[in-house]
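The data below hold one chain only, encoded as structure tokens and taken in the form predicted on its own.
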Amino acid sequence: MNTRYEHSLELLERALRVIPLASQTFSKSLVNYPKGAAPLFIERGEGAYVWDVDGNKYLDCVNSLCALTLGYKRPEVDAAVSAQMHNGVSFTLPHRLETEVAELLCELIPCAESVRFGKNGTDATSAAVRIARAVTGREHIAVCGYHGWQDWYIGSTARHLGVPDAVRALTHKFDYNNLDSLQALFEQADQPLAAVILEPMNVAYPAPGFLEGVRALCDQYGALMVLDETITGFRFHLGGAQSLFGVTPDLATFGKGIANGYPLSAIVGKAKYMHAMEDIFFSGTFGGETLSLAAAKAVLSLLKEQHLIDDINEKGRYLLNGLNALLDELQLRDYFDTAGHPTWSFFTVKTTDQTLYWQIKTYLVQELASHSILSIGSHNISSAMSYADLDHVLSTYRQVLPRCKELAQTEQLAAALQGATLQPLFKVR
């Protein structure tokens, strides 16, 4: 047993007795972190770093699945939360923070004329789908990207266990950067679409005219265009990817970085559609919980005043440029590549052999962790990261990648793994 992770393994056995997968989130569990070869539980975080339950310190390149843009324990955010805590957390009537944060969102986001709050991205995307169905009188939805765990979306994936067939039949996938695949769904006259919901960008940039084409098709066929900005919002641009790419949807959903890790999401959109919220039932006891709203107000103010999104863009670009130069210098392009936006970039493995693919993925998580870097194949930048931190990432890749290729070519990769090989969850993008 690798004693570096001794307490992680002990806690895993304890957690598995009372928690399925030992985690509340699939992507934070054994599906992304190989048992015995990577940390499985985090004890605390500060700035750009986290410490696992064994006391090992890591540069966090995951940042709670893109939820952190400012790093852990940002003083201004913690101070705002602490101050509000002294006045109470949840109340019998709405709190002024609900209005103040909603006003900020309407100021910053092009499509936002009205706002409702939830707790997770799934809350917001499901609300958007319900609004679209209510205002159009239609039931079918076109999807592209990952949109949460609710039946209406997850039923369209391989993880549809427990979702009724009748619900699954209402959701239809189309391909990113392929307007023809969306056009074909619109042309199915017996299945008129209530909405098209998509991530404005994930691994690939939108091709010229793609988002504009989605907007035009929605207008032509009377469907609502919904941008799922759960990740891109307040990471790519202060006004979301819709500001960056210049395409305004009817509705949009935000989460993750909106409150730097505090649980908050938002559904925003044009008032004529958001008014449907007065009739459909989207309601939760903790939607107006004030600690998360206080955090969001502080985060949005910091992003506005200190241009921190420009900062994480520059740092992400520095890392991507360095990594691309490294791949070219070491002639590794036949095995590896990069993709994505500088603030949310992907390090990709190029092989059609699925066994080899998962061995390489496991090896990279294992070796990065051994060099004090927490990563699951993406670089989710926070403003707390320094250029010295990024140089450490690049120097580690310089050591690890040639060895990984050598082991793969000589078919010795499996023997180099110190823990269980990762297994596929389902393809989300």
Ligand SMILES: Cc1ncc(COP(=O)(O)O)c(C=O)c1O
Contents of the next structure:
Amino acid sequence: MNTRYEHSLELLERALRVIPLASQTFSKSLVNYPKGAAPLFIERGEGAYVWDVDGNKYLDCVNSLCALTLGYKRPEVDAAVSAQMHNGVSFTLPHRLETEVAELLCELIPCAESVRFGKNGTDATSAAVRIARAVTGREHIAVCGYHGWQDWYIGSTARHLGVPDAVRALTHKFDYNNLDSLQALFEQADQPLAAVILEPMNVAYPAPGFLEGVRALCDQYGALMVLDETITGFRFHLGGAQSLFGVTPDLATFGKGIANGYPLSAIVGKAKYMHAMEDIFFSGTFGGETLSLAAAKAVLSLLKEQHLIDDINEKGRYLLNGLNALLDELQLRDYFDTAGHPTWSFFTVKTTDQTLYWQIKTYLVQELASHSILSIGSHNISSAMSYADLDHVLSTYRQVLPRCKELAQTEQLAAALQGATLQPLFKVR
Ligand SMILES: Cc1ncc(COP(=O)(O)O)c(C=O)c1O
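Let me have the form predicted together with this ligand next, following on from the form predicted on its own.
To see the whole picture, the full complex is given below, headed by that same chain.
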């Protein structure tokens, strides 16, 4: 047995007795990490690195599912949190930090005139949907991408167990970069849309005119346009993807990197719609929790002052360009490809053979982990990563990819897997 992950496996057994899937977050669980061939629990992080419970060190290319833009334990952020902790965490009345961070968001984000906070991205996307239903008096929603765990969205995916059919019937998917698929939804007169919610970009760049076309359709049919910037916000551009692509939605949602790993999300938007917040119900005990707001204030100030978004863009481009050059040089394009934005890029496997696909995915997670790189197929760049770190990723791919192709071609891949093979997941992007 591979003893490298011995303590991960022990802790897995213990955790599974008391925690379903042994994780609070689906994508952090063993569904993404092959049991026995990758770490399953992290002990600590610093800068660009994490250490697992067996003491192995990794360059973290997942960065808590894009929640960290500045790396672990960014001193200015932790100092702000620590200072706030000495004054108290959650209070009986609102705190001034709520206003200060809201003002910063209104300064940075084109559509933001008014702001409310939540804890997870799902809080914000669900609030956006409720506002849209309240202001339009309509119930149907068009979705594109991933928007969280609540009934209104997850009911539209294959993971809809436990969601009432009546709720599922109100959510309709359309395809990214396919305006006709959205137009077709708008033309269903018996299901008038309250909102169109989409990730401004995930795997593919918006085709020319696509986001503008969504904006125009929303205006034509009287629906609210909501950009779900949970990932793209404070990653692609300081003003969000809406600044990068020049299309202003009615509402937008943020989470993840807004507080560099501290739990905060935000719904922002035009005041005329955000006013509905006074009549709908969106309220939680910890919505104004001050440690995360202090973190967000420090993060937003750092991003503004130190051009760190430019930094992660440059680093991301360096990695993506290097990887593309490598795929060409080693003639691996028949098996692999890249996609996405430099700050959130994807390494993709091309085969249509599902068994082979999951074997390759498993092999790559296994081999990258054994070369001290934590990745599940994406490269979520943080400013803490150095160019030497990125060179290490590239040199690892240089070693691993030709071997992977050779094993696949000679049908020896299954035998090369040291642990469980990853199983197909429900796909949302
Ligand atoms: C685009 C997008 N929207 C919403 C969410 C939901 O955020 P959370 O998991 O914080 O509830 C996510 C999470 O991955 C996301 O990527």
